[in-house]
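The chain below stands alone and is given in structure tokens; this is the form predicted on its own.
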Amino acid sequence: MNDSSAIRPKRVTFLIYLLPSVILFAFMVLVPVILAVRYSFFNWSGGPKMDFIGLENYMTLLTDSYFWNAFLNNLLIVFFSVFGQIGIAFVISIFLMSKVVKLKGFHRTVIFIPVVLSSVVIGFLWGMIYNQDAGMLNWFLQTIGLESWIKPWLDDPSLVMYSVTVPIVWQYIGFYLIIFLAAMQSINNEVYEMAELDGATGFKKMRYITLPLLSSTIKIAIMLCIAGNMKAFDSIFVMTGGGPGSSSTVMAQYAYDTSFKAYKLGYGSTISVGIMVLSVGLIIISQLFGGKNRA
């Protein structure tokens, strides 16, 4: 008998050990998608009488201002996000690769660090930072000389959205550097030694080695990064909770408030599956430019 053969487990083996996995993930993930397609039918407010009202509540939806200008809240997060996020971590990874940055590891883990922080502390360090009378941008523009540059930064209802996407875009960099600095460690060092001897500079390394080979990494970067913005929500709920108004509202504090605050959970759930939609859509949409772009 095989020797390979022999140490290798069952299938049902296999399927034993994913079993925890697989129950876990439904009863995370699956049941509540299920239950809030379901409760989207009905006029629910949390008690025992369920109205079922068929797509009234899609049909309401697809008509609520507030929902969709939460949702070009959200794209204005995401739009800021692909470009910051992404763009810059690769620029720092770009660096972190060369041979002049010295003390890498460090760098690293500095980035790094916001990333394993609580939005809810990042809401709060930022909140402190945008503070009008007492915050620290405000201390430090007078400090300089540019009163005039000083604003109510989460106050001001054409600037919130600006400022909240800030502390987003800071917080996830490190997540991405991650991503693109064990994609460019796997691409063979001789491609870039070859590049070299044909006169390739560091500029033309980046433009026609490392983004070709990065491509597929680069668009799960901007799948992730589009699902993960799109659900924002906690750090701009200890900012701003929202406001001024509704101006700085996303979609998941709009369900939120729905939901918990009007007491409207069949509705809550129908923005909730609006928002599952539109993130999958926007997901497709980049995934169909991006095979274009490399076709």
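Take the two forms, find the largest set of C-alpha atoms that superpose within 1.5 Å, and that set is the rigid core. Numbering follows the first chain given and starts at 1. All figures in this text were calculated on a predicted structure; none of them were measured in a lab. What changes on going to the form predicted in complex with the partner chain:
- Shown in the overlay between these two forms, fitted on the rigid core, is a CA shift at residue 284 smaller than 2 Å.
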Second form
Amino acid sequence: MNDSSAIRPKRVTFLIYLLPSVILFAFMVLVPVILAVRYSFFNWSGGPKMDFIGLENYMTLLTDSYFWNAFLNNLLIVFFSVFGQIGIAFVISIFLMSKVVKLKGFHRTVIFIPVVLSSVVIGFLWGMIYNQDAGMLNWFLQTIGLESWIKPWLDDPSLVMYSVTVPIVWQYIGFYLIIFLAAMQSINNEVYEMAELDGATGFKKMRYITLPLLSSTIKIAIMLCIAGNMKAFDSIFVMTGGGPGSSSTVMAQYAYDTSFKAYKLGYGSTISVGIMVLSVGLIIISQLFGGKNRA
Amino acid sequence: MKKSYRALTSTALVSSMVLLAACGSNNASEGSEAAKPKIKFMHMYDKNATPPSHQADLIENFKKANPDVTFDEEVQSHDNYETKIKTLSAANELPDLFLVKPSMVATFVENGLLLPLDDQLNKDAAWKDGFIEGSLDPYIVDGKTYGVQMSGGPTHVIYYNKELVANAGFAEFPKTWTEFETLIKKLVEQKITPIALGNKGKWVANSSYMSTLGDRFTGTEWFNSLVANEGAKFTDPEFVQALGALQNLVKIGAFNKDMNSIDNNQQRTSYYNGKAAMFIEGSWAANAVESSAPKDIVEKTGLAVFPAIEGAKGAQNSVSGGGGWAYAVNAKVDPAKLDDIQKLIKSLTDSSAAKLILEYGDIPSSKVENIESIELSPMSKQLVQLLETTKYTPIYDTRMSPGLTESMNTTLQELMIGKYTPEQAAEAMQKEYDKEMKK
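Form predicted in complex with the partner chain, following the form predicted on its own:
Full complex below, order starting with the chain above.
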């Protein structure tokens, strides 16, 4: 692998090829972020009138119980998603790799389908499943004689967060499944053969070979999972609209409501910046923990 | 085979070129004819929509009658419209003529986006005097009128199933609040949902319940003083009592258990299939009941408003209503267009337009003479009769600022799930109110 100057493109050519993506990225990601940071210093309700108020919005944010309640809701989703999505996907992918399971392609497709569906559709679908009178869930409970378990799934404030998390977990299992399958298939078969000769079977094979070799993939999966769930919004919005009260409001919805329903675009931007800071912080923390494991 | 295919392609090509050419010439002629500048007009009345709307009809009529006035029209669906108009206002790129809600008016005016329409209204006394008293009030800021509305019925009407109410022992709709609560308890005993409620959108409880119920307890002066920041508070005992009355309805089982996860369209469903004895929504639902409910339910449906509350301070026959979408004009509009814009708004809102609006089953904001001569559906007739005995009071969520409305909507839901006591809910609203007034 010698760096031969003959095939290596010039710096300029390199930059020119990169330029279109850099420009796109700048306009679609960087500029909005910078604008949001700018707006967050203003008392602004849309239109030309903007009052500069410095850090006041941030002071409000720090003591805004609705925001922190929404943050806790996001944390709950992240927690269940890391264990639910990644955990379940990992287990299923191990099954799909083993020789026992038949019709692998079929299983893979079925599990992957929800990923392709729009979150709004998922929201409507699960809204119908949870429906009090006509919903599948209550019907099922009634059929198997567990009438006492029937609950207003989306209307009980102490229950609603768990109810809305289930569809989110369900939706993205397929996504991580594909990632894990790809990673597992790239593990050299000889490694397993060697292990089998040394007497490692079934569970031991997973514990001592698959898991360590997948650790970097898992780390990336966890990062994606945190980033994705800190901005969770659409399916919950469709199912409950953030209610009852504010018990299923997540940060992204709080930012949306504040900006476009309450017309406080300045404070809404502050909330968005808050979401960004918290998400990045959480990802860094998770990576630090991941790093320790590896060492 | 090959030949015919080639012939087909060439015909297609030629015809498309002719079409293109036709289009081109058409455009050119239009361009030269239009000496007047085009009016940029954004609204939500699709002429091909089902059910059709009176405003779409009126706009088409205006176009036919005034071929010299040209439009640059943009039609959005209701929800998209609201998002788009807010976005355009934030970018300061509003069209010449558009629709606003009363709650937007103050913010828009503050940002200098709206043109006062008093001069236009004063030019035409017949038009101005044709409006029902108070129907332009929601659009007045500092004495200037910024919006002209076409229709605005009550946001609170109780649609009730006469048979189910009679079965519960009430030959006619209860006259007092105590009787109303008794009726609810009776219905609960009979395992019928007394009132179907779908408050997922959070505005239903505020707009269709609290605006009327609150006024019964506090009187309208309280609200006017609150909006003008002249001393009234959410924590005033009368308003807390109103919150208590609403919470008490939940406590005695007036609503279905899934009231916070279904929306206002779904709330009608359980009424339609006879599982619920009542539902409460604005006059707009009358049309929906007539077109979607089974025939026997339509026949059994009676209309009412909240009964009188014993010992309460406000007028006991009032109902929240009158404010809805209204036409507004961009402050930066080209003065050359103003006359045409005035003509257009007038044709959409005056008393001859009102007649058509009434025929469509909506409540117009201009007066209509000889209502008897117009053929009305039975439900609209009932509605008109009901409104003859009542008086409009402000709709909370269209008159208060968007921020306060949003906070109130959420707080009401928290109250109804029992997270807040009436006192705590009032304090939460007051806290948001103080924050807004401080600015």
